[in-house]
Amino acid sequence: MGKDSSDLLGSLFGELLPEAPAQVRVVPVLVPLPVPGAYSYAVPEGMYVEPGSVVQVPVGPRQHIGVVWDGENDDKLDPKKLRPITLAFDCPPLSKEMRDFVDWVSAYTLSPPGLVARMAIRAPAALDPEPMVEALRYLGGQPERLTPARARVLDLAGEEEIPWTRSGLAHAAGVSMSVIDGMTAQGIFETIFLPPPPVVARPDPDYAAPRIEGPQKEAAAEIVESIKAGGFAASLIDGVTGSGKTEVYFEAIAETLRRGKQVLILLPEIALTSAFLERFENRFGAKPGEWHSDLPPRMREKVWRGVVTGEVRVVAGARSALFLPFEELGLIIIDEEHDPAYKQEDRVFYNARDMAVVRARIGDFPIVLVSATPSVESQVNGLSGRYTTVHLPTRFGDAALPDLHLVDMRRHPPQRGGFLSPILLRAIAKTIERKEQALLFLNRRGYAPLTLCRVCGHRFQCPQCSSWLVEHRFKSQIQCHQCGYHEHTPEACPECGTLDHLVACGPGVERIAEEVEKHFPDARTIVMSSDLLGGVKRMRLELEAIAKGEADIVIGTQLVAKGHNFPLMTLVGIVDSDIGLSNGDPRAAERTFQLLSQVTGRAGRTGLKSHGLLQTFQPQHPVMQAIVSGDAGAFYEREIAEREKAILPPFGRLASLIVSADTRADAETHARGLRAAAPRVTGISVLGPAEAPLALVRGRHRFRLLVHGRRNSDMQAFLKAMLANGPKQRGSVQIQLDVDPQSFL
């Protein structure tokens, strides 16, 4: 039989019989869920996904966002028996640079992967395209009676070849949308669909020219020339209160955006900082997205998908904005870099600057770090040379650093009943006398952190957790600060029922105002506190009225330390600097000396003559003495040796395994489980268990096991044994894991 009769008989048996059938495929979806990794679905015959693709999947009865995976699936599966994908939405899939930075996240946090890639598609609503929007274009033309509204509209509409929204035409033109629809109606007007408007504007690289000089210039053209040279790069700027450093990453910014790159820019308290989005738009025409937990949620779909889409070209957020599926990411730049609120203790345990080095490394592209008081980490690795360290040591326009000393307490004690020595008091007299400001930092919630009965000594604890009760005088509550249970004020003790004994214990920012009002009764004074009423919205109108030199004197918490410029600001006094010396953490001397140097570097940013006074019962200690002599090299390199000595991170690895339980015993006898599971290897041991400093949380019983190794102990190995091989989680368990933890209660 020739060739040409071959092909004849088999299009005729292809014909007359069935088609095989198509073979189905399977793909590996990450749920957010907490199981250990992806789960097989099948992909209907017509739909077309790819690693990356966002979709809609069943899991049991209910539906959930997933995000189709890299790997192999079982061969052992019947495909025929998987269930099949129901959906999957129409955006960019997530790129393979950011499924591996969620693959690396989860693998060093122990996290389930699919929780850590939850994170990253946390704007559901985002997933499909924004609608068009309706506009209308003006055709030309009269309407058959031109009324004097009518007129108006052809005016407005006639003046720029524009589309207009409806609601829009008819508010500027004055007139009801009625007259509007008329006009369509008669042909004036057509009805067309243009793109939704941008989140925000596209940031001008060269929009200003910037302000900056001498080490400023040097410093930005130094951090400028290892963007040009591509690849990845780490840069810590390490610059004294005042010196410049944002206009410096300013700079770097500018040249990615040059460059056709994204950035973006964490900030440890974004949705506090409205200074920073204004000083944003000045140098680049335009703000940034914003991302943080206040941003509201049509706000946050609108950024998310201007993210993925690369329309959003500059983002400034919280930590959580580390996860946004960039485009075309090319920078990121972390503003302090050393504060403890880049750490999240919910869910997935994990810290924003050094995850965000991860993912600079893994997307081979520049990193900068940014702080007047770097962490003692970042420091070890810009003496490593890991590291580039850019120093700017003196403040912008040479303007002085505030002058500190310290007050001796024991010394200068207060009055009776106050908190406040002479010698503070007449500081703060003389800087309003002078029309400046006074800040005054406690780093203490509420009215008194404890209130007792003076008759039998009752204290008011916590019923769900081991914490005393904080008085907060303008609410006239006393609340729990670890799990917000909370009561009215009582006039009588509950245990001896003696009315008016009830006394105030230690002062917080409430106290200090009552003591301030005292001494200062003209004096206007504003209260900056995380929980007083009105939110974020209250707290930056505050902040602006402080800049605006609206306010004599500001008593606050840490709030005030995040980099607020307030130009009046010629006084500090730390009301007790001892406050942050006085636990067991390994990083309490580190955090006081960060803390109180950024406090007293609100003083004199504007080059007026300024001040710090630091209220201390210990006035020889390192931290003090490093702090008023100016010396903060000596403070690192004493810090450092002795990190290095107990081989403390960076020089050794911490993990932290948090065992809870309804019941004291169930808690204490699955930690001592997990601790006889532990495998013996060298360089590592395990401490504890122990109950938890806070011992009872949520009504919950708490015991601690910290493991210790050396930097090259493969940590998540042995974790990961230890909890293979120890006791099954029953009835009420719960294990917390955080490695590299930055809370020791």
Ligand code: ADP
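Please supply the corresponding structure for the form predicted in complex with this ligand (the preceding block corresponds to the form predicted on its own).
Shown below: the chain alone.
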């Protein structure tokens, strides 16, 4: 454990470990707690630490894992009065690059540096090397008595110089372990120790490179050029779904691997992209290291360690992979860069896409952003020349984009109690007649978003949140999608006591499935949503089944929108295209455009003629018009002009503060106090406080302030001053600070 065992190994191998200075030293250590800076610790005699070393330190009565940080210590501190570092782990220190990155993220998001650093070291069991694996090596010679069992062992192990594990050899030869041990005792085998097998094999950049031509070739050449040139460079691959963007960035990865550098690929929904991992393996001969929250802890530890030691060359991961302390990172790819899943809204509020650009700048290496519907921010960076944009305007091969049409729901209403227009139903019928697949998309889990009593009008609401309880019929529950509160679906109204008069209002995917089954009783239908029983494993299986054509009609939430390739899917129906348009979010139009393009892009990936039907009550809305005209350029131009006029991101800056407390009055008073403490600066103004649209979450009352600044304003200094001059945080009051917010609830 810790440094002691490695000291021993070090001296065994005659390595010279850096000598510890004679004097007692004091070092700053970041601890994983919400405190403003590093704490000072004494370095015990004989322990070697340097900035970046991962250590264990006491804080109060508890031990924490921390990182030795940069910076001077207070000379006035008497090392003898400081508590000593408990132990130093035997793992490479976090690089200067990584430490600078942590400091940068902490300063930008105004999060405690220890909480940011914790994201880089969060697998404690990975901090010490894995034990060596015991193995047997054949030394030559024959056993004293050649029994049939011994002969079988020799047959296997006596030929090649490959070491065997004791149990592996016994198993392969079909003998008991005692046979092996007997032979070892006779000096036929010697016991050796081998490093544990790597968590993933090394990817080979030239394993199966495809032929790349036309626009793909130009795009790849441009990006590979920037990799060869070295240094920071940001490129944006803007290409329609199925245009071959992945193949293009695989070229960039190959070039980086050839240069001996590590690669990070960020994906928004890694738990569901087994198809991606397979595709990577087909191209590079080995899977990338995986990193996401569904990975078993043991696997996470191995991947973390592999990344730090350089054994793992490529990681494909969710946003948290950005904080993996790579040994020598040389390229970051951000696939689906527009995806809201890159924003973390918990503890440290950060946008992994934006922070990845910072990571690349600090590390002085290239970054590639990839999307069929780039964010307005990235488009603007492309226009201003900060990013180099490469375009892939058409699908690869003979696949064509689907024909998109709007269904005006005012003119073609569904049957009473239904949500699917006759036009969409007819299209589904034709599609399944042709033995092709249809996808119905509705971004709403469960059966119905609201249940009410027909007699007294009572609406079922979460007792702790200001949100309706959503009925989930498969689970016979009504659930709060904010906090997870749930109860058995009631039969009687709790208000007036009337039995059997509760009605479901509005559709969720389960309800659409019911309607589909009524119209197409013989079709095979699958509902895909994140609350599918059986979790990620089941979802992966279902997605594979869909890809193989084992379903006729898929009804899904945005889970099916991302990245999947369903060869037989030729019809996509959007049940409610208007859903995200009017929620007070400045990005509502952009988000809706992106989501609808993404979902309709699931159709026609393999050359079959395909269609998209978008049900809407607002066919004249610019988003709907942009989608059907296929003129994304015009849509973005308008959107960019509007943002510029309103000085909204990326032309201006926003930060949001949510003040919450156990009582409404406490939250409001504190929020008002903060507002009063805001410095007077030209170029930055504070809006609010106002009760948040989600006024109550988990029993906490919420008020929000929105800080709006011009692009060149010092938002961080402003926010810091506001918090410092504001009222002392007392009682149940909590403040959540979100720089560059994506959510306005």
